[in-house]
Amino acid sequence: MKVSDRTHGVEYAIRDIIAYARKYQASGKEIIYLNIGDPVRFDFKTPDHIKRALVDAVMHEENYYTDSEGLPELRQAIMEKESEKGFNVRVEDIIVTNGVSEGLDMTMASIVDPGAEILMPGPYYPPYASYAKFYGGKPVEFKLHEDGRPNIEDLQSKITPRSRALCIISPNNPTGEVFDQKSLQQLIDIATEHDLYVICDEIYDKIVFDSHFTGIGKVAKDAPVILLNGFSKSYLMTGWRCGYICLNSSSTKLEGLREDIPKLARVRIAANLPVQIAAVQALRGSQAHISTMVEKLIRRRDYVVKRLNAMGIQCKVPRGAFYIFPQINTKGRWKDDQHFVIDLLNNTGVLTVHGSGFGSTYGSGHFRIVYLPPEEMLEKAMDKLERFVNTKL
């Protein structure tokens, strides 16, 4: 039976690597999972007021289909949140999705034609490339400077008549870099000059450490910005799958998307209603858990960075999210960074993700570590990594 050619280019290294972990686990050995950015798997728990709102919704029979575009009360709360960050958005320009991933899928489906090129910072979050390729497009990586700023000259050199959109992921997954206002302004200016859509992912907007977070709305003006965000990370609702798309209400160039993206929302019927009701409480209820979470993450980040530096493994200090993207010298020891990650797993039980899974151009020669686990688990993982490195290098 024939299989669609579209699926061949779909990759998701973060979960694809689990196939190797299952083989290792079958031997009965323990695995320390440092591959998936799911805080709820560790000691970050969904706040009680959000859980109560979900249970109450279910028990009060709020279990039917809601509007395809999203629960009106939630869209209003989202508008208020994003407006506070400086983004100009009306309720009618908001679509609630089943996680940011569905929002990205809808966006790529709406703007990518065969041959279209989608510019993205290297390294990038894998679904950006996979969805671009799925719809016949081509991901094009542009370079970042050592300090995490976008390399404007490199970006400009890669723009062609086929360029369709520019992606911004800040804070970045996998590097934890955070773009400052000047960098965001430069990217908006380039997108405006070349008539490109801007897809901006701000899912980690509240998980920022040593610098101030600037939302794309501060510089967007009338640029065709498509903002993606959700509740998985900051509100610890990963398994609940709730996200949203916001279209810049100041942009007249988004009229086509204002008509077409809601069609995709209607085709998939609606997002989960009880979860949307809980998401309203996430935005309007207590935010106290966020500062506690950030404080924990700073301690864990600093510990892992200190240990990696002591091992001689080069890594930049992340300024947001909960990932570290160290560089590893594979020459003469491993075929590539994926073989390093598999060898590390098979020898220690520590599961990370190979950097090339986040883009071969700028991700190769790296690996990604999630530093969400409690300190004692991170210490155990770092001890194992250090012994492995001392043996192999």
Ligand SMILES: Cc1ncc(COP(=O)(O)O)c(C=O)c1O
The other form holds:
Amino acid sequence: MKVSDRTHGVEYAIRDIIAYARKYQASGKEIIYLNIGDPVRFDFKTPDHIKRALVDAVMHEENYYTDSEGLPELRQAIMEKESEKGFNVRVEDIIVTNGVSEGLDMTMASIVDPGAEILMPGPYYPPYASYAKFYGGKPVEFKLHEDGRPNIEDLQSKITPRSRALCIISPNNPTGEVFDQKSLQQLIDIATEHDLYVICDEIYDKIVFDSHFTGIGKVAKDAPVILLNGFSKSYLMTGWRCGYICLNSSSTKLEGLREDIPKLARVRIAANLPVQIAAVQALRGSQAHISTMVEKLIRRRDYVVKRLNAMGIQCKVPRGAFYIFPQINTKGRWKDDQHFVIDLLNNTGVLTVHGSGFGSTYGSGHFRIVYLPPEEMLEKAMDKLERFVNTKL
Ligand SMILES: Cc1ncc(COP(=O)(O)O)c(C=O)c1O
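In place of the form predicted on its own, output the structure of the form predicted together with the ligand.
All chains and molecules follow, beginning with the one already shown.
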């Protein structure tokens, strides 16, 4: 039977690699999962007040379809959160989605035509390229400087009449880089000059370590910015699937999206109501778990950086999120970074993700480690990696 051509370009290395892990596990051996960025799988648990709000909502019969754009109380709380970060957004410009993933899908569906080019910093979080391709567009990677700032000359050289949007993911997955205010301003200026949409993903806005986080709202002015954010990471609600889209209310260039994104929201009926009620509590209730989480992550990041450096594996110190993206010299030992990751898995049970899954141009020759696990597990993983590297390199 014929299947659609458009699904061919869809890839998600982070989960695609699990097929290899299943094979390994079938032989009865233990796997250390350092591939998926889900804190709730480790010792970061959904705060009790958020869980209670979900249970109460279900028990109080809040189990029906709600407004397609989202629960009014939640849209109000989101408006307050994003306004505090400097983004000008009215409640009418907020759409609640089943995770940032659905928000990204709706955004790409609304702006990508066949042939449209979507600029993204390399390496990038894979769904940005997958959704762009799914809708017939072409992902175009631009370079970052060694220190993580966007390379503006490289970006400018890649802008063509087909360029439609510029993506910003800060803090970034897979590198943990955080763009400073000057870089964000430069990106906004370029987008304004070339009439590009700016899709900005701030899902890790609260998971920032030594540097200060600047939201896109601080520099957006009236640029056509589509801000994506959600509850999975900072509020430890990964399995519940809740996120949102905010359209810059100061922009007059987003009128088309103001019409079209709500249409997509209506056709899928609504996001999960009890989860939205809990999300109101997440934003309005205690935020204490966030600083505890960040402190733990700094310790784990520092431990992994120290161990990698001691092994002679080059890596940049991540400044946010919970990923590290070390370089691996595959020459003469492995065909490429994917072969390295599979060989590491088969020899040690340590599951990471190949860098080329985050973009072939700038991701190749790297692998991504999730440093969410407790120190004992990280120590075990690093010991195994060290032994593996010493025997192979
Ligand atoms: C940059 C980025 N955006 C979005 C997501 C997915 O978010 P959600 O769980 O809200 O769909 C992730 C998950 O790893 C991510 O790293």
